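Form predicted alone, single chain, as structure tokens, below.
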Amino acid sequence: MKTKATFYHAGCPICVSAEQSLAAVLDTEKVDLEIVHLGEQSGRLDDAENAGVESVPALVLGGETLHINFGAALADLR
């Protein structure tokens, strides 16, 4: 069974770099990765907030929210 992972970002250079780094190292045989660009998919802001995301880029992995770096506060994307 694959672990569900969602990577939330806003398209900034910090976010894009983190996305590329994560995509390169995550084992797709074990992890089902969804990439959500909140700048383009603003309808997913509530999903991110409900998952505990406070800033992007962030990875929600198996229900645990990991803030990777600081590109933008989630509140700034609303």
The other form holds:
Protein chains: 2
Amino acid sequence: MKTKATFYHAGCPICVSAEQSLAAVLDTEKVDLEIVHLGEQSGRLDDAENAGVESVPALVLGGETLHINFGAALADLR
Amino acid sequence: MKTKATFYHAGCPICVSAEQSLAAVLDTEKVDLEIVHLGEQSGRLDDAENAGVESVPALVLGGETLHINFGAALADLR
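Return the structure block for the form predicted together with a further copy of the same chain; the form predicted alone was the one displayed.
All chains and molecules follow, beginning with the one already shown.
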């Protein structure tokens, strides 16, 4: 079964750069990757917060939340 | 050609957790992954610093340095 992965970002340069680097090297045989732009999909802010996301860009990978560098605080996207 | 990736860590729980999650889903057809324990390989601290690593765990992926969560500052490993 594939691991569910969600990459949350907000379109910031740091977000886009991290997304391009990381998404390119994830094994699509192992990971089912969804990319969520929280600036455009504000309905997903609660999902992100519930997964423990405090800032973007972040990758929620299975049960683990990985904050990758720092683009913007989640609180500032509301 | 494979992208060179170096995962720097220091054996901390946050480091190990991030390593296990992320290393498991990297595409080994695309990435040549090296894992460096800076606590045991202190000779690599300069490499890490030159790559822009400020804290561990961090993944240097091609030319980009991704700080993943926060385990320890690089300065505290010297």
